[in-house]
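Heads up, the chain below is alone and in the form predicted alone; it's given as structure tokens.
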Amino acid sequence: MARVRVRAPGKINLVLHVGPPEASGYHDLVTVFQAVDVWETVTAEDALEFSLTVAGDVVLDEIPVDGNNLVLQAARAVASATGHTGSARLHIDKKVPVGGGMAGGSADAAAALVAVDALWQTNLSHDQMRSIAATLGSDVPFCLEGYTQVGRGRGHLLERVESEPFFWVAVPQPLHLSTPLVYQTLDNLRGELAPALPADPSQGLLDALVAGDAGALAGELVNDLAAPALSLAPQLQGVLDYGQQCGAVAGMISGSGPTCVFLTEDPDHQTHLLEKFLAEGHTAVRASSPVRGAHRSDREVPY
């Protein structure tokens, strides 16, 4: 097998509850991930040494192409786990906003795991794949799985829940927010008053997902990282306000930001809101959810 192409989805956190910091510096989470059809695509080919190139429709300046990139880390992790002695030439086609809270780097890693496993025919089990994914980053197991999942621990302990389709407009921002800094700012804002984590997402959220009820879902959206993101980038409030003025069912910061995402009623409403943002000079992306996780795309009709 000379070449394998795999794609993996970006994500939205419908709910993101963040617990107090642990001694390790990590925070326990209770989150609800939903995979969106904004795809990262990784192509892997046999090569004499590991290498990585990147292209795409988003700003690429901050993406490393050395060993700091999760794609190369993922490929080497598979080689290490399986004893494979070969290498791979890897290429990323990026569509998920970079550093935008939608897990583009994690999607790249998930896609790379599937790609090199298929390329090298190392036949990792699903459990082995998930175990490697968890060592690469908190969101990588979700990007591997896709659909709608409750995430616990650092977000890597997943439990699938059912959901009807929902329709979003994602509005990336021309700035970068460091995820560790957003978490640190949350801790500073809270001081000693970090609330206890809920055991589970609300029943209202789960009911809204099963019913496909955008209005009900709007009232259940929670992001504990919104306040620190807004304190670091107050201009995001203007984007959220504009979305509300244009009739979004709800608007929120995606994950640690700075991408803002807006819930709409249906595809027609989605198109209307997308056009409003584009007319105002924003970058805006149509996104629908939920979708499948990382999978071979060289065997299927284009999505």
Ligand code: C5P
Given for the second form:
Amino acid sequence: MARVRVRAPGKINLVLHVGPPEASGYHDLVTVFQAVDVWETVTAEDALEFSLTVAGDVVLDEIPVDGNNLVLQAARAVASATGHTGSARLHIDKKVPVGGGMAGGSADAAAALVAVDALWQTNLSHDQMRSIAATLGSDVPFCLEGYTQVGRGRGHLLERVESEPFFWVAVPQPLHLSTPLVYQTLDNLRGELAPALPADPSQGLLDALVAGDAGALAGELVNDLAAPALSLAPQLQGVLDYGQQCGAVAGMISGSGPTCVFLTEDPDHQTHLLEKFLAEGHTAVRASSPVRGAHRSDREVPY
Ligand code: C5P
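Please move on to the form predicted in complex with the ligand, as the form predicted alone is already shown.
Below is the entire complex, every chain and molecule, led by the chain shown above.
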């Protein structure tokens, strides 16, 4: 018997440009993802049938532990792609806020792909793993790759860009925003007026990343999903305002929300802002970027 442990990062979108809806229901994106050191950990063990448990210090109520969970879907996708007939007992240890726009479920799926491939010794190539990841969800390929990547298509076509470290505070919210509803609200707000997607992220953004210049990065952050998220949950404005009052370099809604993320100058400023949010009774977590994608966080342990 063997056990494999893999961790994968949550993400923030530094820019998220959303095009008009496609016939598929998806929207073409030009986004820049950055992986943050808020980790999901998936453990996979040999077992006679598939099972899944979840633990963690985030609100766990909304997580399915049946076939709707991306971890089980990922494991079954590896089995079917490789012809492997075994099963696995899977466990998720969650740190990324659930349903918060930071890709926690996608990180679980990416970690599960790497974990069962190692457990079963099915030796998927990186390309095979990436293709399976794209079938599981738009953000899963990014959680596999990590670091800083321009995402196109549904967000699954990735191109790595360089970035110095940045220091964020993530403030999860006690409410849920459905991702499809946020996209649909954007379409409704825009009517026929969806702007054309830019071909690329701005040069100013890429320069700020390479320079590690938080002040310059602040002026480049864009999230087309912020307006629909705020129209569905206007109380998020108060959280953004509080971050600004406390001296954050910038604040934004993460992806489709509702988690709010705040950019700080450096690790000391990050600690200061974290304490300000905690003192006000918010949940808040330190999130530093960029970090690597899904990887083994153990050695295989025989027992
Ligand atoms: O790919 P994923 O399952 O994470 O997407 C969840 C939902 O988000 C989709 O069903 C769709 O409504 C919306 N979405 C979108 N365009 C994207 C990514 C997601 O409309 N590029």
